[in-house]
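What follows is a single chain, given as structure tokens, in the form predicted alone.
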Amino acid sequence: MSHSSFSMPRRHLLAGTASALAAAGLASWTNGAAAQSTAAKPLPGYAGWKNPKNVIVHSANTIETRRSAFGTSVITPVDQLYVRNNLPPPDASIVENPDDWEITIEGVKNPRTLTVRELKTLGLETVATVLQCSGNGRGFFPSKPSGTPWTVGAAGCVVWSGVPVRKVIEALGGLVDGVPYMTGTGGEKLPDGVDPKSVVVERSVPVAAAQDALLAWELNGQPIPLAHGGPLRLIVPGYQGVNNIKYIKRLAFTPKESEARIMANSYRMAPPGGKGSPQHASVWEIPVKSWINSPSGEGGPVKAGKVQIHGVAFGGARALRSVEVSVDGGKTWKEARLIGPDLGKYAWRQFVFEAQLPAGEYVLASRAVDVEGNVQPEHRIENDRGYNNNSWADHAVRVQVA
């Protein structure tokens, strides 16, 4: 892995601010492509410093990597990470001195506000993680739900270095008793005249999670760019971005999941044409889930003869354990090779898979597995805002060999 992966300069962080297949979303991902390459927008200010050969603007707050852009690298660079917010970020005056931004701790025996200096005194550890907005693949949903339509371009894996929480909670004394839920909430300005709970940034998660999640303040190497939501982001490996609360101000562990509209409404897995709500499962763990990058239809024909094909898979929560890789559109599968380094349960692993193909049409198609047997799906599950899609068959790409 080259020190160039982890490069950023600090002029960043201040920047302002077949039939079936078809029918299971493969043709979404033709017409998709073509869609996005002809509409490009200009990159955010907060954001100018993305490299915009490998991104798709899709808006001021919604930014996506390229399917060709991955390469075959482990880590993905920060210039062509993809760009999610909720909620426009803060001024960008928060991350000229990071080390004042506070949080308040709750739900911990001794209660208190601590800096980032403070925090960078109780502990330190780094993870790689996938971090993935769990729209990602809502782009291959025929019902078209609202919000985004990412293909695969909404993720990407980083390395995150920072306070254990599990550090934070021992420095303050320990949990109190009857708190279930870990929460958080962002510090993104509100917009005046709204009821808070309708817009604030603030998710509940299990509060198991807490025995792997950071307090994080460094991004591959640098300091969290406030596109990423430095100067502190709260990082839950495993689950999906959402709960990777950004411009994090206060951590609460607690005996109710939060009552904000993005907890109880927003982000669950409601049927079609449905209203999420508190009984419906909420957007918390990343699915196992892998797709092909190289060759993706994208560059015109692939030259007849040994091809490699390559891509990244990973177990969401769980470790990966196998990656199988299809070129007749599902109905034969042969296992594909790990590659590069094992960075960690919470990692992605590139794959890649060896195979003549003379001049033809073919469907691609890669299938993961995770340590606990959990497979890759055909099918995604239907649901009214495209959340949470890991169907093998909608990430198929279909290519042309002459």
Given for the second form:
2 protein chains.
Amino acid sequence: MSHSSFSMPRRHLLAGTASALAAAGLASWTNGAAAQSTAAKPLPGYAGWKNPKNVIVHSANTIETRRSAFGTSVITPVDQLYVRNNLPPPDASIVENPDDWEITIEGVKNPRTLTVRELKTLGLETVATVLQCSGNGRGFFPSKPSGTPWTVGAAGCVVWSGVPVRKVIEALGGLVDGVPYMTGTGGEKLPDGVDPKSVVVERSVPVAAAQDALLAWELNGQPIPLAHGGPLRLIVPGYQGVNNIKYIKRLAFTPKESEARIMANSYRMAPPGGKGSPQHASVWEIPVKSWINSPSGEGGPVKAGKVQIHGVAFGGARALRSVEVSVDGGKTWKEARLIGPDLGKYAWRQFVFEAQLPAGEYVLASRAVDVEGNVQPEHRIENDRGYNNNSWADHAVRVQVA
Amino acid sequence: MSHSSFSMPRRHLLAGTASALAAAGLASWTNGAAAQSTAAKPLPGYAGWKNPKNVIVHSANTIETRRSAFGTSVITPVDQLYVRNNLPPPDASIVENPDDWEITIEGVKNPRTLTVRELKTLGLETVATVLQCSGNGRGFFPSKPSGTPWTVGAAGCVVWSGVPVRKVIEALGGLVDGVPYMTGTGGEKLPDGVDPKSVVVERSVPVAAAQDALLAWELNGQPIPLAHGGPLRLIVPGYQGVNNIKYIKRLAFTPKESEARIMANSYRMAPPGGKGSPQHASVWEIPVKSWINSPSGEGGPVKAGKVQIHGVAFGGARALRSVEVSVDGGKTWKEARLIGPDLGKYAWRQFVFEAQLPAGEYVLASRAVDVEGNVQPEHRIENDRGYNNNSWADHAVRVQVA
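Mind pulling up the form predicted together with a further copy of the same chain next to the form predicted alone we just looked at?
Expanding to the full complex; the earlier chain stays at the top.
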């Protein structure tokens, strides 16, 4: 059965919300056809400081880093880091006095509202994470799922500073009983005339993820910009981007998962044509993944001789063990060398593979393995919305050597 | 003997060069009185993309990161990284096609000129380093030495990618015999009518430093901007900034140190009032150092109660072992906690010390120790030009808690 025969019901399902958003002047914030156009678009105002050369603007809410722009230095500069918003960001005034931002903590023995200023007295930690949209790699699905057709650029490796969530829990007397989930709610203004549950950005993750989570106010050494969730963002290391709630206004430890659509129905691993529901796995942990950034085939033929093939590899929720490279489309593999500083288990590593390549055509691929032995698979897991693509075959590149 | 009684001979010595530079329209590039003004100045054109809020512009060749802007995330964003040039940078056109830049390698068995494009085939490595001007901390010298009065902001921790110098040596047949120095020459245009040796940016370091050195084309994930030495910069990890030659056009393994003034006379640990010469130690290795970035006393009184005191610490040429904090001006010390990813021996670490501070006045200080047991000293080494200040007392801050 082809995918297209299944697409009608899903579109139908979304129609009510889309109409309401259109009425609220927010039509461009949905994942509609407009987001799929590849024509060059201007940067939206709230991200106007991004480097236009290094990004692809899919829509006002979806901006991708170019594969050629990743470089080799581990850290992704903020001015080329991808953006994916589920709603328009709040007014920029919220980042003018970031210490005044308030967050309500619930599901602890002494629930209360805290300012960022108060959070800053409770503790300080820094963590480097792969930040990745769960739809990264969607563009490689032949079924063309609805949503932005990201290739590799809805990801980056960045450094966050903030207070450990466990320090906040501790300061508020510990968790109440029976709360297996940590639920974060974004501070976006919700459009009128729409069921809040259908649009609110609210996600739940297993409470165990709180152990390494941060309430962060800094990104790569500077206050978090509005485009990336400032003044305060929930960082859940090892979890796909959508779980890292921007402008977080409420952090609750809850008996159940949120009933918001973004949790209950979207970001679910439903089969092609299926409707996402709580019976399907949510896009939580980032699976092991890697890809080659250079040569990528984009810059024309490569000169025959010694070539430094390089890319990024990460274990996602687990540390990376190793990465292999193939220059023959996956027939044979050899271990690549990890270079540069190791920023910890949630960061990516840069890898290099030195090859002698005579003139010809090559299919270059990389395949990562995490510390638990999970191997990046050849094939993607087919799913309706094109999530969690870590197929090494999809990420391989065809390169001419002359 | 006061310092001022010694200052005349040095000024006299420099007068010839200063006049020639003035004639060439380059007067603002000397370390004269103009550089010491604290009035707000505009960013120079080649660094116009820096974030003006986070820097202090001392002059067209000297831009400092504000102490309050360092943040807590290990990496210093390039848009607030300090700048110190000894000559105006070359024309910006050199960074338009960075792969075309050429460097001549000498003192190897097969000397030759290589393009960046060719260097990129020879190897790839990434290293995080503290980049620090040897004059950082000069502003704390009561003797007010000539030169920019940097406090803490002529330093940053950044990530470089490029080819290891040892890979280049290997590709060119190895070193010739009898070359104890690695000498780099910058690609700046020299003013007419001046003895080239008096102005050329050419520095020698012990050849052992080549082991970890890079010829780098990338800084924090992007091509090195002109302001930071792009398209190609020599990175000598663990060595003070002046040894990291910008726009490097020649890398020579040499029997002797360069006779350029910047090597033979400047950047020497001459006694106060003395004239720098090869008999005095050159500013090579970075000594162990740390300082507190927050609270710094700049933002007004701190609220009484729990306070997260944080700053940066580095071993310089050696890895950092630990860092202690004092809240009583150095009478008593307690070990601080190192946070965040460890980017390797040449990087700095962020440290945090959680203190309960009742209302009162405090002098906060930090003291680092490197892996060889070198302890950051209480007192600076007095020297004519104010180099290598790693005194913990000079870097202490006075803070009101209310």
